[in-house]
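Below, in structure tokens: the form predicted on its own, a single chain.
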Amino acid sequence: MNIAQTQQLFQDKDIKFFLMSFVDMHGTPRAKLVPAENLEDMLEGAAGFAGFAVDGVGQGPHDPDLSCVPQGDSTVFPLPWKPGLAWIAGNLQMDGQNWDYCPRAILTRTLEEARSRGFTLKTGVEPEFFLVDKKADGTLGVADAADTLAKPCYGQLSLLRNADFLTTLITHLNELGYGVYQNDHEDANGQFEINWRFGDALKTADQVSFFKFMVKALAEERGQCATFMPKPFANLTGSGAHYHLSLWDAEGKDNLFLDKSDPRGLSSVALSFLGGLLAHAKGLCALTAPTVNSYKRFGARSPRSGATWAPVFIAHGGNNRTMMVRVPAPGRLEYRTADNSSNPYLAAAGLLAAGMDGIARGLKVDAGRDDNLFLLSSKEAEAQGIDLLPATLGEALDELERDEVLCAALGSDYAPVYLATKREEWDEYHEMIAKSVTAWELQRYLSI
């Protein structure tokens, strides 16, 4: 990052403090608040962190500090709702070199490898979230008590009741150059989605990280809670984070996925990339749907709105939302098996590695499907040769461990740490479940 340019930005915006930020394995932002007069020291690596205090950073309590250092491609955002503060995305480093356990550095490396082969990945992410409040009894409820429609998607009155929050959020995002082009009330009560302009995959990951931070901060100021949890309510549709993907040339000028002569508008490069997504679908889930709760969306019974909108099968098709990968328009793919419990840097790195493997192997795909896969049973799918996505986090982790391409993308040091940390999460959940007595058990066994 150019020190003079950054200093000028802070002077123009009257920045007094900045948040030097990185994300941990789970995508949770971590930061130090640094006075602006210490900017130059920070840019030279003075923002030190004890790595052992953070999940998945590959350090013990005896190890030296890691530095959080902005890069030439780092995103810098003044906080519109907190004048005088700015946020900077940084990479964790040791002795001036990117740390192998830094998710942002992992994506940077994966993008550089693709660029060496003449490709630039561009992404657009559609993050869904709930506005909720915590009741006196500890349960969660939808923050908007009047949001009660059985089919609330696109509810106009709900948008109006939440307009102060949503318009403030969108205004701030556009002040920061996001290019928001629409916002809607999603399929569940209290659920919303913001869509902004696609761009370079690293910048988009920075934007997603900051977006989640800003949504939560603005909700807190209103006494509410914003959650990106995949499935906070058993009876409502869960929240996803669909990834729109396209490969461009090394300069980012020409869309190499676009072929206007193809019925789907997809080039041979795009179709091989799609083949890679399908081939690595099961292992990818451990990166794009990386929590116990993620799998409460997959295969769930339809909520009261009528559909979960979460794919179950490894399949692709045209403009068909029941597919794992759909083609919403010529020149791009939409990967629908992701949610916002994922780390945006690791998710993008995994998707790129899978797609690039498909290109390297020259994988072919069929014409895809146009039927409603939500109506298909597991037995019917098996009879038609359609494979299932993992049903649990544990299953997804087993698939990731067997996937040499995805583990190589994470790195030989980071992949085992990621797997071990996530398996601890899976084991902790099962230990808790094993010791609890569920309502289902009481209903089924109480009369014995």
Second form
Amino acid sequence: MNIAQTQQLFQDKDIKFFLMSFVDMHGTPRAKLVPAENLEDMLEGAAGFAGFAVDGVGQGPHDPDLSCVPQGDSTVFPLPWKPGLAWIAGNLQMDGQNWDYCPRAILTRTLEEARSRGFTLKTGVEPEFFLVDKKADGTLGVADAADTLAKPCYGQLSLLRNADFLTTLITHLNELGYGVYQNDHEDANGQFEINWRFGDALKTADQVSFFKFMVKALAEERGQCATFMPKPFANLTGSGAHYHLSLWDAEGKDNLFLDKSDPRGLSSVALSFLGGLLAHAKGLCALTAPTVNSYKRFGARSPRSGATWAPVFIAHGGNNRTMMVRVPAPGRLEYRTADNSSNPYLAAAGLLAAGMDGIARGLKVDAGRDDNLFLLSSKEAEAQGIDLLPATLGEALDELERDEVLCAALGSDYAPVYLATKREEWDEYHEMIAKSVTAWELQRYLSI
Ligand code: GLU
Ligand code: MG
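Since we've got the form predicted on its own here, give me the form predicted together with glutamic acid (GLU) too.
The next block holds the full complex; its first chain is the one shown before.
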């Protein structure tokens, strides 16, 4: 971190305090509130954290404190809605070394490995979210009671009713340099998406972290709840976080995915990277769609609007939203399986590791498909040699455990902790479901 520049920024923006922040395994931000004059101390590791207090940091209650330390690439975001306060993304460290259980450090490491092979990963993430509130009867509803269209996508009146929230959010994002260029009412009632400029993968991951924090904070101020949960309503489209991916040269100047002579505008590097995404598709899900609820988003029955828009099969195509990987424009890939219950650092690290493995192995892919995969039955897919994405978190974790490339990207210490923590989550859910008697069972078996 450039300390003089940050101090100047603090002065210009009249920053009195900052949040020295890291994320836990689930991508949930954790922080200490620090007076601005202690900025320099942070570089010495002054912000100590008891790692056992948060999930997946690889510590017991008896272990020494970890430090959260700003890095050369750390982003500093003054909170536009809370003057005087800033947010800084840091890495967890022990004795001045990055901690192997810190998601931001894991992404930093995988990015450095790729850079040493001549590649810089750039990403753009499309976060979808719902504005909801608890109804009087205790059920969850969309916050905007008038948002009831059966086909709500791009609803102009809904945009207008929520314009105060959206324009405040977008103005703040642009004050922070996000470069927001378009926003929409998505395909479910109460669902929105904000799009900002793509950039270096670590910066984008920081931006996603801060974006989720800001959206939730602004919604709370209005007495609403913003949720990035992948599937809050069974009958509506879920929320994804599509990852746009491209590899550039080590300086980040030339897009190495671009080849205008290819029908989809993809170079051989891009095609091999795509081969890697397909080869590691199942294990990747445990990182990019890492919650029980994620699996209710894809492979789900059609919601009220007609399509989930979320992938079912491990397949790729051109500008076709039924694919796991779409090529929306020359020189980039859009990975559509991810959702924002994922940790943005681990998701990016996994995607990069999968793609880099495809490059290392020189994988080749076919020309892709352009049909409507939502019409394909599992039987037809099987006959055509197309594989299904995992149906549950439990399945995805089994796949991750078998995937040596992805486990190596997480690191030999972190991978087992990740698998164990997530398995506990899956087991807890499974146990609860297995022990309860559902309405379906009563209907089916009561007359036995
Ligand atoms: N909401 C859809 C999903 O869960 C994506 C809709 C779109 O293509 O933007 O992935
Ligand atoms: Mg969308």
